[in-house]
Structure formats: structure tokens, C-alpha cells
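Only one chain comes next, encoded as C-alpha cells, the form predicted alone.
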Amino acid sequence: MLYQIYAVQCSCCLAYHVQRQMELVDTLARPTRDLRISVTDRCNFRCSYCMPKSVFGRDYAFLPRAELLTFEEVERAARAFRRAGVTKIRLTGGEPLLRRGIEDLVSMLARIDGIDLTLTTNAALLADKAHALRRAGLDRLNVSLDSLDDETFRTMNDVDFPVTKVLEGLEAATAVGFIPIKVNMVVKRGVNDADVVSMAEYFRNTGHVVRFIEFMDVGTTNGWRLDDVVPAREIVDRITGAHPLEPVDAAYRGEVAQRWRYADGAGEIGVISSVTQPFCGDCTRARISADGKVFTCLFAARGHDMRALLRDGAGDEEVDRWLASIWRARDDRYSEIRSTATASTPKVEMSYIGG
């Protein structure tokens, strides 16, 4: 009994090394944790800091659906990146909710072990999805929000969407157990900044947390400037000026908000400072795109075609070597060399590669 028990220890104690010595850094020795998987590149709204209508009109051409990742290579991705030490997949797009069958590629993925899984969407279809992506195995779901104020909401979605229906879909993915729900709010001065406040109270007290996030310079069509931006601190002084909070720290390296809990007990908030206050010494972030690039920043100009291997028939070792080959290389960092002068360099478009 001793001895079986001393071999069961060292095959953990072998694989565990294994594992180790697998592990993917890059050239500032940030190790690969999240991918987000674009799953579209379509969507319901044009917010005018990701698809503005003037640039995504009637006349837009988005991919044809043979360009997309089948649900299949998505899987086939997903377990070459959970190979390379990613502990997090978040679903993004466009609007995933739009991709026929969502459902059924959250199943799939939902069977891959030692995954958190998580969707952002901007809840339109919320109500009608939220039991069967519970039901799939969803771990958690984000939603995109950025104003309470019916009109303000109307305006920032520019497709007239009332700000209520986003609210029922709230409601229905808390009824089938999504808590707590990140709820995504993109902070624009003279937008809806007078919004802040309004709504951190809306959500304390309901197991839900606000993250506010900074106006980024994503891609080259949202108008992009400085000025526009409301800095973290300062939403962070506002809400505490209403309700005192105090600072909580990151639950794990690379956690993109900044936590902050109300002082009184009532929940949390977060801020993604990635302006004013840039965390690429600590991002572990790579994404796919809906036809299968790999990104490793947000910010970048180009991607590494995964789709081409994928489909070209390479197997599991060749899809690890390409990339441990592109995660090795890798030594991006725009956020902390960003200026005035980078927002129009060429830089992929948030609608295509996701949040």
C-alpha cells in the first residue's frame, strides 16, 4: 500500500514538472492565462467606440460564414491554448448571442477540464439565451452597459435598442444563476460620465459588479482622443464621494480591474485603467479572431492565421510548436507607450477581434 501510494505521488509530482517545464512565457516573461475567442464579427449595436455607423452601414462587408472558425476549430484552438497554460476563455465578437448555435460551442467548450468560461455580450438576446448558456455550462457572463439614462443608452448603441430590454436580460441570467455578473461600462467625458454614479448605486447590493472602464483607442474608427477620457481615479472619487470605498487586492496576476469594495459591505466595483494607468507588465491575454488570427495585444496591427494550419490538416504537436513559437516573441506594450501621436497608428478593430 505504501508503494502505491508513493507511485500515485510521484506520477503527480511528474506530471506537475511536466506541466511546469510546458508553460509558455514571453519575452517579458508574462505567461499565457486568457484568450478571448471572437465568434463574429457582427453586431446588433454600433456603439460609436467599436462600430460606428458611419464606417459599419448597411453597406459593410462582414465575413462570409465559410471564413469563420467552425465550432470545431474553435475547440481544436481552445485546447492548444489550455495546452499552453490558459486557465481562462472568455467568448466574445461582435455580439456572440448573433452566431447560430452559441449554445452548442459552449457545451463543447465547457468539457474542456481546469476552464473558466465566460461570454460577453450586450444582453439583446440575453433573455431568450440565458437558460440554455447556463444549461450548456457557462461558468459567467459579462454585459455591456453604459448607460441607465433610456436616452443616453439609446444614443451610445446608436440603433435606438432600449436600455430596459438589456435590463430584463440582466434579470433572466440572474433567475438561472449568473452571479455575479460583470457589468461592463465604457466612461466617455460629456457622454455618459454624469452616469457613473447612478449606476454603481443601481448595482450595489445585488451580487453584481460594475467594472467602469476608460475610452480606449481601439482600432482607428471610434474618434479616439484624450480629452474624452475620464481617468479611473476620478470615477473611483466620484462613487466614493457618494459611497466610501476602499481597494481590494487582485485575485490573480494579470486581473485587468482594479478592485474596490463599498466600505459599508454593500459589493464591489472595478475600473480598467488601461489609459491612465497601463498593465502590460502583467497581461497574459492572447485572442482569435472570428476567422481564426491570433492576436497578442489589443492594440496590434496584424495576426498569426491559426485558421490556415488548422485547416490545412497539422496536427496537435504542430499547432504547439506555432504557438509556443508566437507566444515566445512576443513583447507587446502599447498602453504604456501610448500618446496622442500612436491613436492613429493601424490597429485592428475591437468588433473584429473582441473586447
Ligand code: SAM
Contents of the next structure:
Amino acid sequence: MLYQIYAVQCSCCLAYHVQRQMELVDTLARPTRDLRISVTDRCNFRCSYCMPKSVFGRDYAFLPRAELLTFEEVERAARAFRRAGVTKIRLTGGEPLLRRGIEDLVSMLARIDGIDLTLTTNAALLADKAHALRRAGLDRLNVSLDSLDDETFRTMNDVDFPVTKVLEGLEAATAVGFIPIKVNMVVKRGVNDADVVSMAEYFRNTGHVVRFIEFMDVGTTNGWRLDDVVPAREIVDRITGAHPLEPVDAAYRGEVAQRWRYADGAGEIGVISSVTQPFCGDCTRARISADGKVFTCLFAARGHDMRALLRDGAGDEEVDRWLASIWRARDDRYSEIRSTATASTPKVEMSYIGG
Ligand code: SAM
Ligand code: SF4
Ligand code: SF4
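Please give the other form, namely the form predicted together with this ligand, since only the form predicted alone has been shown so far.
Full assembly next; the chain just shown is listed first.
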């Protein structure tokens, strides 16, 4: 049987609507729950761990506009994933705030019942966009910020972007009601690991949650070496040395961050330990690239062309069957089998597939 039928109560009119959803798990019994949608492969930063300038230079061939999914196509894809069991959608990129009219897309997706809608941004344009995003119905925000030290931050974004502008974006987002915001810091040994404790301290008692991310071997261009990874355990130990932490249970299956709270009640932090303590066993994430390819793992080499299906006029049932056949065949567990050899295998870039 392809669908289960169930009723959901509409939050606006309180009436019950009948919906259909597929009962779908992959070969390792993992359902599909989270969808990350990349809305552009372009970015106004050149973080060396993601889009190094040596590769993403002036003549880099980004996707032409006609190849990007239109907002209507994104909405159709999102609704298909909703029927497949997805309850959380994250808009990402590249830098999603560079996509013109992003707030219109947000309002289209916010109308889908049963979806928690979030967006990840480098916050360069957030001060101008926060209000429109909130008004359009965005539920939550993640902001990437790798250091509070201006020099380190400018070096890491590699476009000389000042940290004060990101903090202004955070402030504007907080003022319109985005709280808590998850603040993502990728930690690279010898580059910004000295800033871990100051970052934790800055966000204590603010309601926001810093999430420290182990530097990953995404793509093939970021020169990843295991020696550059600061293990999550070491990050927790460093913070707890200054402000004691205690573990918090995961809020739901597939939560990527391990949660910790300050013993003195000053809030929470998270660590994302994809390298040293992989969590593939609970991975319920799918991704769509800006040109409409479905990827079932961040480290995959190839995606499945949903855009072709949509542009060929496939109906919803055909799209659902196609999606079901992809998810049922899924056996990805890259982080569990990572080795020095796998680090150089072909993989798509994170700016294309969506982080
Ligand atoms: N441009 C937006 C931003 O930076 O927030 C969204 C896209 S970015 C690819 C999404 C997230 O992926 C960011 O938090 C970024 O720090 C993280 N990221 C990128 N490359 C990474 C890597 N090699 N290891 C770990 N995290 C990475
Ligand atoms: Fe751009 Fe985000 Fe990648 Fe940095 S991490 S280069 S901000 S896409
Ligand atoms: Fe999921 Fe792939 Fe990451 Fe494992 S490596 S957690 S399967 S995205």
C-alpha cells in the first residue's frame, strides 16, 4: 500500500483535513523526516572549508537561472516529501538569502500543513530580511558564525566580511521573534578553536543555542584532514572547564546535535560530531539541490533528477512512487565507514547540495 490516510487539524480554521502519507522506510529502517532544500549554489562568502576561492573563483560556472527549480517546483517537491513523511524543511544553499524573493518561497512552504520551516544563513543580509522572513511564516533560523574575533572571522569567510554585521543580523532576527536561534560554528583546529569558549560565553543567557560542528570532509575541494578536526568531546571538555555542562536527552529521533545544558541554568549548547561519533543509524535526512536533484546522503556522488520528472508533467502519484522507490533503496552510511581513503572519493560540494 502506498499511502496511509489520516486527519490533521488546521491551525487557522480548526477544521480537520484528510491527508495521505506514505509509510516509507529505507533499507536500514530509517523513515524520511527532514528535507533540506538548496535554493541557490551561489554565496557571498568564500569560507575555506566550503567554497575555497581557489576553486570557486571569478570564472566558476554556477548554475544558470533556467536550471534552478522555480518556486512552484520547489513547493511541489516539498509537498511530495511531506506525503512521504517529512515534517521539517530547511532552506539552505549556497546562501539562501541571495535567492531573489526568498520570502515568497517561505510563504508558499509555510502553508503546507505539519511542516516546521527553518532556514540556515550566513546572516550577511539578515538585518534587511529578518522581518519579511518572519512575516512570511518562517518558524526558525540557524545562523552560521565561526568566530567573534573580527580578524579570524574575516579570514574564515575570506571576503573580509565584518563580524559586527552578522551580530546586527542576529539582533534584528531576535527583535522580530526568532528565538532561540541556533548559531552554527564550524571548528577547525589552529584556525578558530581558540574561540570556542568565548563563543559559548557570548551566547550564555541569551536564549540562543551555539552548536559546535566538527569540520567535515564534504565535497572534494576543502583540503580536509583528520588532524584539523576538533573532536566534539574536546569541545565539551573545554567549555565545561569554564562553565560546567550536563547532558540533555535528544528531543527527537534523528536530532543531529548532542545537547548539553549549563549546570547554572544559563542555557544550552549543542555539538555535531559527524566525524568522531557518526549518527547515520538515525539519519532521516534527504536533500534537494538547487537544480532539483534528490540526494539521500550529504556525501553522495550523484543525485536523482526530480526536476526532469516535474518538468515532464508527472502527476503527484507518479512523483510519490518515484520518491518511494528512491527512499526504499537507500543504504547510505558514509560517516560510519569514513576513512582516509573515502575522504578523496567523488562527492558533491556542500554549497550545491545544501548544508
Ligand atoms: N550559507 C549558509 C550558511 O553558511 O549558513 C547556508 C549553507 S552552509 C553550506 C550550511 C552550513 O554548513 C553552515 O553552517 C556551514 O558552516 C556548514 N558547513 C559548510 N562546510 C562545512 C564543513 N566542511 N564541515 C562542517 N560544516 C560545514
Ligand atoms: Fe557560503 Fe555558507 Fe558555504 Fe560559507 S558555509 S561559503 S556562507 S555556503
Ligand atoms: Fe546521513 Fe549520510 Fe550524514 Fe550518515 S553520512 S548521517 S547517512 S547524511
